[in-house]
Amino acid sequence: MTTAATKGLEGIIAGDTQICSVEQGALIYRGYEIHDLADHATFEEVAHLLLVGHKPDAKELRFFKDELIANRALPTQVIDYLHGAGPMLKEGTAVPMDVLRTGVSILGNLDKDSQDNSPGANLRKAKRLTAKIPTIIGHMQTIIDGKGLIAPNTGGDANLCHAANLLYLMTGAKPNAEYTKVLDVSLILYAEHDYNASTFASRVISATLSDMHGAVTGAIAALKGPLHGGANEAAMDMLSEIRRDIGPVNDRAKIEAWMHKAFADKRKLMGFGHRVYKNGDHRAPILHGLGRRVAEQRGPEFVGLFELGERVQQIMNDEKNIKPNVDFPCGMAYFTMGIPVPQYTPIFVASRITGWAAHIMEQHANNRLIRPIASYTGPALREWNG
């Protein structure tokens, strides 16, 4: 006997985890909450968390580091992609998450790890890729930007952190603190959310006991989506949208009369909502006041950018009683730091390995194959030949 269908699994407990509990009230990754962690972690001690499963002593986190430091370069065969992709990317026929994608999968043909899924292996190659991923997105936009890849034998600076030598791959320029501290609180926020679509998907394709990159491939694909992680670059695109519709300054008229429009076009708005979080998303205020902080020390123009972000907030708060998402002030945090918006997406890739492989090494540790039953609703059984 089966019973009703659920439209996108909306409720449906799908399996036990250890890694992370989205909550109303909280988001809990292995026992420490989402604020704590803004506030007092780095996104090094968060990915050790919870790969390794445990917070690190000062000895693990060193060697953690520099683990990670070690495995930043990457391979010639993907550098060598990269600079063949570079045509397709401004063409338009691949975006970054595409490319970034292949080049996960090409890491997966080069990994002497790659066919074994043991704990050890797992473990091993899942730091390789929390190494690796921020370089790819780096020499892929030096190559966007028609410049030369920054320390390509060694995958940036040793002696800058992890979100730090993201910023210098992408840009050549060893960003300040401030800077820095945006984009590894943000690495923080973005690094699991239980069953979500993407580490769902990983897991139900390590649950045949498919390999992690192969895994990771999949998830890096579902993350590409606009309902996804695509939502932050949607939700910036938006912004422009409105920016560019109203004219520089943000009359409060004009934002209205364009979100009354949006609403009458029954548009989706980008950056609003989630599935799980009916009151707020935790983590949208902590990256909202970090931006904010970062738009003052700019300039009008950013401000500018927040005050118009902050009005759309209100709107949608006020007229439809629903609040954003960690994307919506994530795009306009990126923007005031210069990051190109179509590199939204993949830096949430560098921070979501994390979760990702976590979640994949607790499948294969405890698996079993994940096989739905579908309500099948086409027709009736009828005859070939009746």
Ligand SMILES: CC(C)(COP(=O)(O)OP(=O)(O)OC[C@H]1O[C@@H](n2cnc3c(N)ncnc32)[C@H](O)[C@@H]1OP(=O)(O)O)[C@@H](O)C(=O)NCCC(=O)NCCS
The other form holds:
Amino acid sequence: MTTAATKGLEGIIAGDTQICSVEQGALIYRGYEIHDLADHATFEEVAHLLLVGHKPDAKELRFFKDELIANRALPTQVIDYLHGAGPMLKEGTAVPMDVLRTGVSILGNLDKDSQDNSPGANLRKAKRLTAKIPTIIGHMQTIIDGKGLIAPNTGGDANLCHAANLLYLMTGAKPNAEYTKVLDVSLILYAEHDYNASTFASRVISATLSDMHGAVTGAIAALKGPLHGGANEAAMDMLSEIRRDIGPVNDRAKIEAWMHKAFADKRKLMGFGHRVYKNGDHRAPILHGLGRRVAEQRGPEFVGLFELGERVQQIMNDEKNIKPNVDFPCGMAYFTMGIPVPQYTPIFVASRITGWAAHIMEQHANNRLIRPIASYTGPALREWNG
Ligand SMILES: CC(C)(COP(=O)(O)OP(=O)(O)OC[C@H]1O[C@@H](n2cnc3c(N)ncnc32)[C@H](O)[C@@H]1OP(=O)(O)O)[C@@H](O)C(=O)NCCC(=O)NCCS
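Moving on from the form predicted alone, please list the structure of the form predicted together with the named molecule.
Entire complex below, previous chain first.
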């Protein structure tokens, strides 16, 4: 006889971790608070912190960056697959998250360490995945746009940091300092979040002693959903829908009417709410501020988008007391930078790969199979021939 389950495992402590603490009071990566990291660190430093376990000194950072740069290029098998996926992306039977998931799976098939779960092999695989995922995203985008791949032999420009290189691979243009900063900070904010759904999925998979590429492939599938990472795309789609319905002016009465209908239809507003942060997500104002500054440089159309978002936030707060999560400003910030909406969640992967890999390594280092039990609510015992 089992007792009743806690729906969605809310509030259940499912394991220990030394990587991250998610609390209403603060978001902390290995002892460093998120505002501190967003203000003073780069994504590469945060990636080193998460994967290797400590803040890098100058020499370690140079070495780490060089390793990432050296591993950016994709094997021809993955490039061939991306070309083959072009028609599926056009037809809509696949979206970029699906193609990225398969691309990562093929990388596993080709990785000489793929079946080795030792700490050394796992770290090597983690660095290779961190280096190559942006290249998959970039090449996929130029295939969607019908353009040639950017720097397929090197996976980009060795003079560009991780964030700038990702934008370069997607567009062929070197991004300015403001765009690079917004993307870099968003990668820092997205990098890690303890036992969120995709990370927990990756821990469940690795706890069977399955391999890192398999665990990351599963995690990508979990992140895709709009209740999790897919919310950054869904939030922007929702704002575009509001804009289409109410017209170009941010009329408060029209926005309210749109939202009241959404509430009456029991719609979830994408980019709002959080399982842990009931009083606001630490990451959201950081990205909102940076994104808005870029919008102000880009002009009234983009400022208008942020003003719409701010009104939606205000109404949601006044009427439901529900705050935006990081995906809400992310949608607006990436849109302002001209990033195609279906690539928002893949870019989330380009960041969260570091958190997932850190958790997979932590799980392998101190493993026990993760196997909870269910409370049975099906039919009572009966006879097949009865
Ligand atoms: C994130 C999320 C899945 C958390 O879900 P959860 O912890 O299970 O919270 P619940 O769904 O139980 O929400 C509690 C209440 O707030 C409401 N609520 C929560 N998020 C809401 C949203 N985005 N829009 C409208 N109502 C929302 C629920 O309807 C529920 O109301 P009720 O008690 O009257 O039924 C949920 O807030 C959500 O679906 N948000 C939209 C998707 C999103 O932005 N995901 C990214 C998360 S970082």
